[in-house]
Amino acid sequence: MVEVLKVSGLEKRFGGIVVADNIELALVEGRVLGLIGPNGAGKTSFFNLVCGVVKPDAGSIVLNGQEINSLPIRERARMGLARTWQNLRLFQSLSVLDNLMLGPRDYSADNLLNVMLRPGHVAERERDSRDRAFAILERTGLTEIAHSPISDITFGQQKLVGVARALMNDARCLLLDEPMAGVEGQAYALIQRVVRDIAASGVAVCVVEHNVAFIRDLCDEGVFMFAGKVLARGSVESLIADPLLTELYFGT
């Protein structure tokens, strides 16, 4: 099994609040790892540390064999690290397709010199990105709404767009932050199938989710976090069957 992402001794405090307490964790190619635990356990903070939104106080983050602690967010993305967000962060006035077109790790039109001096190259890359976007839209069942503004589609569809945009990065490591929050019906089953397919293609996937049934049905393994610590790791079934962990998660 190939370790795509490996975190060692990761620590982070905000004053007296500990969000990462000596975390040791690895994400493996082709497998889905689920992070569970109550609010405030440090799950999203872990994603923020890995992606570079927050700098750790100590520890090592290794992606594809290279330590990335000192790299900015954009460089981590270009190395094949992608994520979704709890609050989506989609451009509401842009179409579904245009939101995806902003997702590639090597988006060439973000460089004004490229646009001015290499217009042919930029146009070619735009065509390639568009072709890839339509392939991903088909994969995620969004083709029919490709040209609809984000503000005109359902919340479940917006969640799918967030996943689809992350796929445009062609990432080797994908972090999904509460992809099922507020999602039900057909979108629920579709997101589950899409995530399974992503992992089957060789991507290392990590999911933060409060929907325990979704995590149980989807993930190869689970990690229980509490107060910034990894308390237990194993099958999701074994974690939710543990009386101590259940009490920490749901209270008495």
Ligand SMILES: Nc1ncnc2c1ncn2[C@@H]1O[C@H](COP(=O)(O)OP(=O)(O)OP(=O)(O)O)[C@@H](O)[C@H]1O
Given for the second form:
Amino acid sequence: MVEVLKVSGLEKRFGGIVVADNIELALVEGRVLGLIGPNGAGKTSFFNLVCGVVKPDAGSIVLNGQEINSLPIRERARMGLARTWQNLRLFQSLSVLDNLMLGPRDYSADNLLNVMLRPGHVAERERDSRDRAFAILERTGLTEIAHSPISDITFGQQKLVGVARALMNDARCLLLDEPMAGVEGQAYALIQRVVRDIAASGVAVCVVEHNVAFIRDLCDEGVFMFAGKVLARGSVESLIADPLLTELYFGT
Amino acid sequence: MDYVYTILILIGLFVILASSFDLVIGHCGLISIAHPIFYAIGAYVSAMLAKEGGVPIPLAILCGGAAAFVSSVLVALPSLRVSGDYLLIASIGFQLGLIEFAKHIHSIGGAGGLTNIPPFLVNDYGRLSYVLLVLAVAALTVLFVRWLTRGPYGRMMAALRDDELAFSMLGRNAIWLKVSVFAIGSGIAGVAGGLYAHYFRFLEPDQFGLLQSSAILTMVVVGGMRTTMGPVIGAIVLQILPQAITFFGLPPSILGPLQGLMFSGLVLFFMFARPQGLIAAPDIWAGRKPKAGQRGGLADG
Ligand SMILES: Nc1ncnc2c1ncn2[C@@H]1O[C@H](COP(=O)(O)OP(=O)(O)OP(=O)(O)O)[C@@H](O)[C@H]1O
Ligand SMILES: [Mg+2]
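Moving on from the form predicted on its own, kindly provide the form predicted together with this ligand as a structure.
Following is the full complex, with the preceding chain placed first.
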């Protein structure tokens, strides 16, 4: 059980709103953790804290055994942390393929000197990235629309592009924020399979999702969050069977 | 004939300025209008190195470009680390401050201007040779900007414009990209400055102020941002129109303000009637076509 990501004592509040209340959580190699909880529970905020989008008030975040609290977003990504966004955040002026092309941890043109002085080297890296991108597009069933602009594809396809772009990182830790929201029928099985394959290859995965059936089918374990607190951890079955949690979830 | 040569040189110089400015504001989305100050730095550094230091002029021009490059990093780095919006204020402050400062430096001519800058090429090979030099540098600049923006560096610029947070989350360095593009654009403007100095052989601080900023901005907006030929056409049109007006024989007291009005009028007209400019950029970033035999993709080459 290798802990890829370990969060301890994580605290964050926005004014009066507590989004992280002493969170203790670990993501383990090869396993999929489901994160559930009502709207405003702090699920997305948890991802934002882990990624460095939001700075915690207290607590530590350890990735691959290294504390990353003070690292900027890009450094965390380069250590193998990848995520999708609840509101997609795809690059609208790039094609599907070019969205993916920007995703490798080491991008072909990260070094300007290489761009200027070693164009052959950069071109070779671009070719490698393109091959990888096409392999991932195939896995996610997006090959047909590789050259389409983002605005020309369906919402479900856009969700998949977000996942595909995150996969380009070859991440050790993958955070998926509501991959199923707004996605129709047949993508269900596809996303299930893709996420399972990723986990099977040794990645630590965390999925936020309101589609409880999806989480139940996919995840090895679940965590229930409410008002920034981790209230319970266990099998997804047991979490959704708990009347107290169900009440909190539906707010009745 | 000399008049035509001078116009051609001015067109060439403004093609360089507009194209490099489009790299900064159009392609990278960096809001700054201080481009002329880097033009000025290149001009003054090159002129002083050649005049006082006896540096060979081609080398002096390159040093002018390098000085503009370095000073643009010094302006952009602190401001971009704070936030993107801060660059506009910091760079205008730098532009206007440096112009005022230069007016009080006696050794570079002060407010009266720097005179007797050593000439280049013209005495030995005639004015046409200088025209050809400037047009060649202009063509190289346009091709370079096209090459850079259609390769993987350009893909980063497009993504940065769209969504800086998502860009960073992929491991890309937004600040480094902005600073490097700003410096490249400013360095090119610096080279243009050197070319200006050794032809016109006279520099004064006030010519690099906000009027010139608005002229370059107008060229890019009218021609069409993020297109190869837009800044070229913008520079030609905006250079020829004011010349054409002079043929009406209006008194200088009317002519000056009229040209200023024309710039703002054109920008306003285009903002409402044709915001994309004379040439429209495609909505989707178009990279270089992959070489034949490769898998279909848009970038690289
Ligand atoms: N940057 C911010 N500034 C102020 N308040 C914020 C910020 N980010 C989140 N919040 C607030 O924190 C609370 C938790 O938000 P968060 O997005 O983490 O919830 P969530 O569990 O992802 O909910 P949902 O299921 O609706 O996506 C919300 O009340 C939200 O308004
Ligand atoms: Mg959320």
